[in-house]
Amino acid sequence: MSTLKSVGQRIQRKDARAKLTGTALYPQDIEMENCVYGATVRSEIPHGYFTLDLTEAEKAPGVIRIFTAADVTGHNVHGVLFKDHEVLCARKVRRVGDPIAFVVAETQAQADDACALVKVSYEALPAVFDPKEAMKEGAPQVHDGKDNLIYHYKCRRGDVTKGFADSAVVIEREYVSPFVDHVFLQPESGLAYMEEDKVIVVASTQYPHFDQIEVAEAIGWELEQVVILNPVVGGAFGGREDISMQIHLALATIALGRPVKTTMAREESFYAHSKRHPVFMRLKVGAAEDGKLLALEAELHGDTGAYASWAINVMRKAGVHITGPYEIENVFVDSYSVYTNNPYAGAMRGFGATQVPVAYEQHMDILAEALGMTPYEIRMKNLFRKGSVTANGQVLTESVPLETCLEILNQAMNGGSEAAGLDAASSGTKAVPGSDSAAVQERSVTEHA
């Protein structure tokens, strides 16, 4: 067999010896003659009407040019899945931190001055930041005219009823993730200029094909006049499929005809970008007396914030993954994803299977204590090998490892895996004197699992 080019061999990253010299170009590094610089005016309150006076901050030292939902040339919408995100908001803000004017100057620090000088005036609206009490009726509107509600999955399998009826134990519990935030090393910055009758923007993204069709359809242009560059990432993880200041830029660059580039603080980086969706958890499982897994029942609640993003498919995973690595017959599952006046929640790293294991894996725990079993014990009696069938109907027919993997790590934690090149010592574990190995076993797996 022939070898492989790139398949088992060490192959360098191209941005490796840039990245680790500290050549790497990364946006905020990046300067231009006659450049002027932007700064983003955002909302204070979470949901309202507001009006705007321009009139101190126009005067403002270096001031260029105040950009409002006015000065958008084409469609003032932008969004990963939805258009529901405006580029500048016209009349109605929605979350803390919307954008509702771009200030630009000749200084960085002239335009972050002037921002503080534009005077908001707002007519607050009633807001929620509960998913389920944003799914009640009457339950403020966060677009108007709009249901709260974007997205319902639902799992059905076998019968739930008759799963717990026939359990000797059942639980039921409720858990919560919480909002996170990416914190990226390098907070969003870009840059725009003109090139001919194209308009150039720099900017550290993670989908540049999709930046190049929102920043086209935002200011009116044909797509093929639109010129995303993608320089170094500094971090992502699912906050960058967003757009943030590149539809800005590129107004400014073509209304001014100067290079414009803006770069955010950190806090102005924790307002602008999606964060991870917070997952309210209610969880119900059934057992038998030998741990096998009969029943479960789950209601999932993502709280998406004031926009989209990828809430539909991030809900949909964490609907088909709440069931864990486990086999159950029996499944009734709904999951839901639903705007509130929150930041708004996005991509990041898991897409809703990050979430969900904080139910169902305390849940095998709790489950495992009432029935005298270990968490091992419970784990191994249930776990997916090949043949299983998934709550979805998925066969897995290959690369269904658990069995071995939670061997390996069940024996590493007490000691007995110098066949398998770990020992107690790697795994972060340590023999108690004087306790038995069943002791042990479960606390090492619970503390670890």
Partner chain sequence: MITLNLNVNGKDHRLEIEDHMRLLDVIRGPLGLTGTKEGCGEGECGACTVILDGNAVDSCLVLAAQCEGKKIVTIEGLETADGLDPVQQAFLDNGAVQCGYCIPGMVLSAKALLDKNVAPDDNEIKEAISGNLCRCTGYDKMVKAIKTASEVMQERGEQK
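Can you now output the form predicted in complex with the partner chain? The one shown was the form predicted on its own.
Chain alone follows, minus partners and molecules.
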């Protein structure tokens, strides 16, 4: 085999030098001449109708213009799957942090100060914060005229009733995974300016091509007239997949003819972007005397908060992964995505596959204990191997090196300490005393060739 130029080689990251010398420019580092600054007024209640009084704010020092829903020149919507976000809310807010107005002033401090002078009068509505509650008849409707339940994934395989009846042990438990924020280290910042008949939006984003479509639709311009520039991105982890301030900036620079910039403080960043979906998980698993898993039944409620973002993909993935990497003949899964008035949830590393191990791996340990087995034994008994069929019917024909992985961990931990196991988990074969890592690797290569 000829030597590959990049694969398997130690190559330096292209932008590392600029980042190490301080010359890499993130949006907050870019200043333009004649620039004005924007700040966003956000809702302080989770659910309700509102009216705005801009009189005081408009008179504040340095304020140039305050943009509201009425100033959105195209469609006042955006969203990756459903267009359920408003660029600026028109009459109703659905979560704390919904954008209501965009204040533009000569300096960032003046814009921030003027935000506090925008008077928002709320008519609060009953709110719902629990996805199971939100699915009930008569629950507050987060989006008027639309069901709170937006997605239902079903997986049906074999006969769980029979599987449970045949089981020596059946364990049922509930688990909850919480909201998590990405906390990418660079808070959102962006700027926009005009170049002839084009609007240029500079923002750290995971989706420049998608942003282009969303900005064009919201401002009512042709796609070709919108350019998204993605400079250096200071971390994202899924949190920059949805629009943050791109459309606000485009609207403002088009209206004012001056470059417009906005930078969020850390606290606003928490309000502004998506979170990891909290998932309420009910899991029931039955196993035979020898540890073989015979049936699994699961009900997953994913809280997507006020907006869908990637809720469908996330809860589908959760529904697929709830069986863990284990072969189970009889499976019955329901996975739901539900609107509530919580912060909205979207993409975050793992995308639904990260929440469910909280349930299924604890469950494996509980089952092992009930059967008098070790956590290792019960896993080795049920692991996906090459040729296994997943609950949703995928035949695993390629690399499935889980068995090798667990063997290595087991070797490292046997007669050793928990620390040895952790070390093995992060360092792999290198951590196994006396292990011949080349042999292990070779074995996994032949196995999966």
